[in-house]
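The chain below stands alone, shown as structure tokens; this is the form predicted alone.
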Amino acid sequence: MSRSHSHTFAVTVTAITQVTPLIKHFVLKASDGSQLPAFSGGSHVIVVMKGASRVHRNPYSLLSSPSDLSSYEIAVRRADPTRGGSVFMHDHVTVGMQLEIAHPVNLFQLDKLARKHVLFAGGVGITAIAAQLEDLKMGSVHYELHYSVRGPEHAAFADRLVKRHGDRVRIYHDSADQRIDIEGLVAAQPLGTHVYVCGPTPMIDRVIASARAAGWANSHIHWEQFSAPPVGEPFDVFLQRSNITLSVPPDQSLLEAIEDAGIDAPYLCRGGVCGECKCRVLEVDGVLVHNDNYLSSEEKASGALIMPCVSRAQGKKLVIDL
């Protein structure tokens, strides 16, 4: 498979569908006609979008079947307010356009030893769950999905899910005052069940709290919660080992500024989850604004670490060990 540089390969957009008022579905095929790299349910890819003035690199879950490597499917929710990545995908990407993507990474894997899988999804969080369902369908283990959306018009891929998985799928509409009984469902599961959740933060927190309250081991509780880098105040950063000073504008992440300077910084998720981009803070004139879901409360309070993919400084200057 041909690659445009060492970390990505070229894909061509072969289909685009507006599946809800805010979500577009994209089908991607390898530009050289080869099969795409293998992946498992829960995987994501980084999509590289080269705009006129800047490059966006956003993570998107793969929602197609891992058994079909002729194409990848992703879905992109238009964010408002936005830093530009989702708007680029919605407004500028067309059928036939070539994009670059990184190889799939899975930070949200199914536990193959589980006796049963119970999955919860909210809104666009279904994209992280869809391929997991395909993996489970190919096996013999019991599974069920509880999928909450604002209303029928926001139920992305609902018909497809029901067609593929039948009564294992239950869909709840907020507009009809339908609510998932998370506490009751979690408490009623047999021993050996694993729970998975992706969606809004309150849903994730509620599933985790319910499982822990019911006595579940942490190893049986799985969630995915990527954070988008928020807009913030501009600041300067000095890269100690590289001996470079950079200015980070309000709508750019620290990681993006580092990359724009030609520094090959490590990353896997770009969403504050995996810890791969973690950097030591050597000095800060101001405060650190932590937006990740990786560092502990103690680590954040120490001021000694930062996740440059989503976190930033509020002050005049930051010095990091990079």
Contents of the next structure:
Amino acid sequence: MSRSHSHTFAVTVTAITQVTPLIKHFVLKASDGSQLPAFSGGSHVIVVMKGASRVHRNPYSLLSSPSDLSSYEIAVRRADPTRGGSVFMHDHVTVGMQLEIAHPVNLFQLDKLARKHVLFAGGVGITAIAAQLEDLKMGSVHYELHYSVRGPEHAAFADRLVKRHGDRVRIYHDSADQRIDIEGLVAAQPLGTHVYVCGPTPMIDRVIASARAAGWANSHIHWEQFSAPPVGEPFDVFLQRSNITLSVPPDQSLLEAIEDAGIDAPYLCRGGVCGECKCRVLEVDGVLVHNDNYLSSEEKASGALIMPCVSRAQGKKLVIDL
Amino acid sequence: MSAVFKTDETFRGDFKYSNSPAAIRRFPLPFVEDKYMYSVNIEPHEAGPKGSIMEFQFDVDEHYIGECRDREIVLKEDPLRYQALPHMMSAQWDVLELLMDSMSRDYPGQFSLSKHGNRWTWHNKLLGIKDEFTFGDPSTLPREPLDYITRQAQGDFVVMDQRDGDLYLEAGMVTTPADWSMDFDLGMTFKEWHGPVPLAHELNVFDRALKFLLNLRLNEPVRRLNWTMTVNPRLDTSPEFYPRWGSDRATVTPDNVADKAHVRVELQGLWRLPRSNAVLFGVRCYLISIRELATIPKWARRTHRALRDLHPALVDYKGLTRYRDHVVNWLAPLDDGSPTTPGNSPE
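Form predicted alone done; form predicted together with its partner chain now:
Let us now look at the entire complex, which starts with that chain.
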């Protein structure tokens, strides 16, 4: 596989399907025809999209089987309010187009010591879970998925999952008022069970709260909650070590603005989860708007750190150690 | 490197071991300046200069056959030097694939691998091994995958599972340790198994190293050099067999120090493994006698200064207390006080 620059390689879009009113499904193959890099269930890739005026780099979970490396599959939910990458994927990416992607990264991996795996997914959150199910299908440990969707027209992935995993998958339709009994399910699990959740924030919060209420150790509770960088107010930032001032427009993240200026900043998930881009705040005239799930509430309150991939500032001036 | 593979080397008993002039010149001297202290000296494990020990992901050199033979001797006597916990099987296959892909690509004259779907054929011409097996099916190999492939590779290998924000040592092949026991450390967290290292904890070296390794990326391996000294070119300096080698330290005299005392350098590599998301830690060991090392004038001066001024806690931890002075005294006449060029290259 050829590498176009240090961290990415070229893939070609070979199929696009509108699977629900809001979600498009993409099949990607290595542009040079070789096998794609192996990965583990729960991994995501950063897709680099070269738009007309700006480069977008968005994380998308790999939902295809880790044992089939002839192609990768991702699903993209059109973000609302519209911002950057997902709109580009929906409106500008066509079959035959080339994209750059980085090697897979797994920040949501299955625990290999679990006696049982219980997975919860809501909406497009299923994309982070789908490949985990494939890994689990190859193993010998019991697993079950509880998957909530708005209604039948949003359930394209559900049919596919039921076909692959049979009665290990249970689908709940919001439109038919079917609700997952998260508290009841969690409380009934045998010792040694691990729980995984990816979906809307309230669902994640409920699963975590239920498991903690049932006395589970944090090591047995897993979730993935990528934040898309939200739109915010424009602000200026001074990069102390680079000695440069940048303007961050409303619909661009701090990290993207830094990259646009040609400065190589560290990152891994681009979703406020992994901590790789964590940066020291040297001065702020205004308030920091923390949108990440990495910093502790004490760290956020201290005002000394920021995650440039999703967080921003509101005010006159921000100075960071970069 | 177009090495001539030696066929009769020993790392015990008569210690029939030496470095060719070419092997001396590619030796990775651990002292990049005239003094030595810990640092988080991690760098990308990218292809180094042609012929260097870092040209390829896994260096195969003139000592290959003797090192593989020595590993077999250790394992026969002490089978627990290889262990893998049951949940590490996917990581075992990851390591087998990484080593077979790399060795066959980088040393096509010595190793070959052909793949037809999951049916793989591996041919190791140096050891005369040829096996056909099904990738992913342990019953088709004569041994567990990690056991099988690391018996055919130089250096020790440890596999760490990643979970709960930590790395757990849960599989490995360790027959050339610098006085540490995998059998003792199996199952430990990253900081637990590095517990005995002095000074580094106070410097927060392991906090930073762990944080770095938890985010180690696929296809972006990293490396660092570590070092110690060993009396005689012995690879298996394990706590299990301490009675066999511990007393060697008392046998060093001003007359034999140049041939008995060896600098032992570990090229430590770290790879993210794709299917298991585990981390492979490889420890590739290089041994050079003080006499061989001193054939490079810069290295004689550099090593003299680094050892003379070494922090007392490190002298003790590395087990040099009894013979460090002999080494320093032997090297002293070769150090005229002239400056050394930066870095560890021979000139």
